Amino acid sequence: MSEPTATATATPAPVTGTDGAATLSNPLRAGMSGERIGDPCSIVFFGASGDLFKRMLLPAIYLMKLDGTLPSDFALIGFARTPYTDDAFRDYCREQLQTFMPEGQKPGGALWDDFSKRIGYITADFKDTAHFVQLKERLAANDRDLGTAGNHLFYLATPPPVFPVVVEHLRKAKLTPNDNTQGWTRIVVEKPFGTDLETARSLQKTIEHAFPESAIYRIDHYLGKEPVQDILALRFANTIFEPIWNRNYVQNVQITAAESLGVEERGDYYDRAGALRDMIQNHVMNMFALVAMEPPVSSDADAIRNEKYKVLSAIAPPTYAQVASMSARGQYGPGTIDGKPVRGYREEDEVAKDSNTETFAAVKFFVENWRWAGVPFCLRSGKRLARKVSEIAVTFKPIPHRFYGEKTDTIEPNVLVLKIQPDEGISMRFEAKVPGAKDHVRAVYMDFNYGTGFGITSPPPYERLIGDAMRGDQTLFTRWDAVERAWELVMPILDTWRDSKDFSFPNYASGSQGPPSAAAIFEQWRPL
């Protein structure tokens, strides 16, 4: 039986527009200033013929054009092995936008004409410095002809092994910040940032040889999601939450990133990565830090990132002896999703038939500081689970003394849920009296939905993050010290799992709640 729900919504009020026609104005958006526009710049997408570019990055740039947040003096350069001329690459971009943009936002008309004339392409070998010299010449031409003001944004959308190769050749071609006397030079690095602590440190050493930390933007698209950004507003723009945001009132915190999909066409990558590397070390740990950090002294990017690093530093990495009691792993077998049979992980394309890779990972951490001592933070992520849901659930301690409600009533603890996806919003569970002469108590929910409340669809994460990189705002990007600390926290688990085979695999059916072993580290997981 579903719980009663109280829904918080905002009702748009009719007002008169400048043309005299009746329009709708949402009171929650009244008085807001316009969106920030990025600096004039050339943005170079290394790996522009790949899947990430066509599905996510190109649509994000075009949405910025539609929304008016893309600077008018802008240029896009594709840099990849696939042979294209400038005109052929423009046609390719238009085809991808026709495929991946929703109706009403397809490319066309004067807006597309202006956008397309600013698109160029270089057919390149990433190991040949001559092609990077050619890129330097193209950037100079853009500065001269398209008004890009000497500002250069490099986006690494290549496979991770190519990252250090590109950076090294940018350095050799004198395309680093130290070489740019006209404007700024920044680099956006996609995840994963390394495959373990050693490779992450090696990659950092290569990048910092060419780019200072202030010019490095390590992107995590989860940080671009509106509900994740709202964690700070929820905590620090309201007086009702922060006084109880501590060990005295919080019983546990659960962070979940669950998917009903399998590995799809990523079998080769995923079999080398696994759930712990793919999700928990980056996306989930970033959400963890935002939930548990101390109040920053200001909204400055480094003030916020300082507190994120501090709280990660307060987590003790598990010893190898503690791995079994603090973590659990699983691998999905055949099962049913949405009423349809699906195959197990080892039957997926490009997956080893005896694979020991986890498709589910759960970890329990403790923050050893004054605020959180003794409160378990339980993180989990997995594929082929009962449903797709990403959320942060803060469960508060039960009431200390019961004097209300019938003895047969169950009084449940209050729970605050930040819903990341597929729904975006905030939900609060509390107890209420059932109408009538009897004193029955039942749990009810009060829900806020971003789309209903504000009357707009949240922009895609990449649109926000690319715009921030153009503006020089590093708030939603991960600093190296936090990346390194996250690897330090998961390495004992990764090492243990790498060196030991789990003979129970597959140990959960597709469409289920995950492996039974997850309950051994934490018994109170929220049902998916």
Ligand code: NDP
The other form holds:
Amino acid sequence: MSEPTATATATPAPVTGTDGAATLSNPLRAGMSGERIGDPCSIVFFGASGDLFKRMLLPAIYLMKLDGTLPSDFALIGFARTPYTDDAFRDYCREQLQTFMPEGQKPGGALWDDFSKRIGYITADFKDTAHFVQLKERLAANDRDLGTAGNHLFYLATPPPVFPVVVEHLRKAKLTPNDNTQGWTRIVVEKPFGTDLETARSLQKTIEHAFPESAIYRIDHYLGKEPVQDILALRFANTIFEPIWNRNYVQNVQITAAESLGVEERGDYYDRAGALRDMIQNHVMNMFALVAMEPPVSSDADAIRNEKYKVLSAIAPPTYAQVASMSARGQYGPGTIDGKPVRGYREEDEVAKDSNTETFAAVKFFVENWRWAGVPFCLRSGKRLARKVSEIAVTFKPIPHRFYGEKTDTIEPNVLVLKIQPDEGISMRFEAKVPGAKDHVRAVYMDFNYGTGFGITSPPPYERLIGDAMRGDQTLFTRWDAVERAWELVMPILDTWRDSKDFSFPNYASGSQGPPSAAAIFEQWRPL
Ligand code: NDP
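Swap state to the form predicted together with the ligand from the form predicted alone:
Below: every chain and molecule of the assembly, starting with the one above.
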């Protein structure tokens, strides 16, 4: 789609949270303001000395401060084993923001001073209830001195085996929603939620012992990406797509989450996870549910999450006999990325030399309901592929009868592509007449790009999601029934792959399209 107005092509503005003059020049920016301010609260980051905190979570919170969406009565408490005093942790936070915030948004001045005095730290042994009692006292002090109103947001940013340990100690220290008579208590749980169906159920059991579902925020940062949220707007704020969003018009749906990077510094984690667990079970399945679900009755969190669960429950998990025809796996070998030679997966740091972990996974599912019967939904994700691209491509059926175009012309089917990253936008492929006396036709594209269209850089997903947790909006967080269902769908594949080594590994070169075996389950993959 072309930009809706001439002014929509303005240079993207930095995220400021206020419309100001930009709104005057770009009407699409009207309504973008700092209205989404969270409730006053203390947010506790378990695992505050880790990678996720410094690269994503802390910058997201600071961006909220810059945007004006962070409540003024706010406090941040870091909780980890690495020893810091409050002051040393403030210095640490400043250093990290200096590194990870872009130019123009580095910490400094009155804004930083106000932010930093609301930061504290507890050096903790995660297995010692005494440190959780200390946390309780600190939270009470914040409520009294910093106006945080008895509202407590706990963020689990530790390795997953530590999640139940933290939850159990929160319960013992009487820090659960039931114990809180002053305000709300919520918990954000990082991915992965379990490593298989059994461990996910066990983790759920521990958490629900202390927190009701209404206080549990299972984060999937893909859902915080603007183009993923736009799936709902595209489908339900327009009339032209929904009538054709079904088996009568759609040939297939392809959801791709491809990386050109390898495992980088996360070899140890990745070698125990693999592509199916790391990407398909959570991020890709969430996108799938949004694309395939029925229209929700309202925009309430549970109205939307009911439909997501319903559509996932309409997919039949593959039987063990079907796994080979419905899934494909691969592992990258050496190859070339951006003209530079790169090593294979088994040569990566902290990866077993004979690893059988998949770095590429593809799955074909069918939704067994009236709308989608017979339409393949093909999902794939992998590392060290030809390029970084996440997208949802809906390919429509071929024209039913041909009377136009020269006989030698190929008439391509229409394709609607929702681009998630690195480009953010929507693209529609259609046939157009080539200028000239002959009736030649050729595929052309209408493109809409968020950056140029709205004249603003999309906010980082963690900023949106942490803000939602502060405001008590669970829409973009995955409910337990959907998590459990997604595990049920992938378990036969995981079990089969665990029990059968793939002797062809590595079976795709870095920088390629992935393993040739992917074509055995679906022949029309879009080129990467
Ligand atoms: P790190 O290993 O970098 O950090 C883990 C944090 O937990 C540290 O603060 C660590 O610090 C603390 N910790 C507490 N107990 C333990 C323990 N027994 N063993 C190891 N660390 C412990 O992990 P990440 O920050 O990368 O990941 C945190 C969570 O976020 C994980 O669940 C991960 O799956 C998830 N995640 C991470 C992403 C990333 O890009 N990093 C992306 C998406 C999700 P200390 O030793 O001081 O206690």
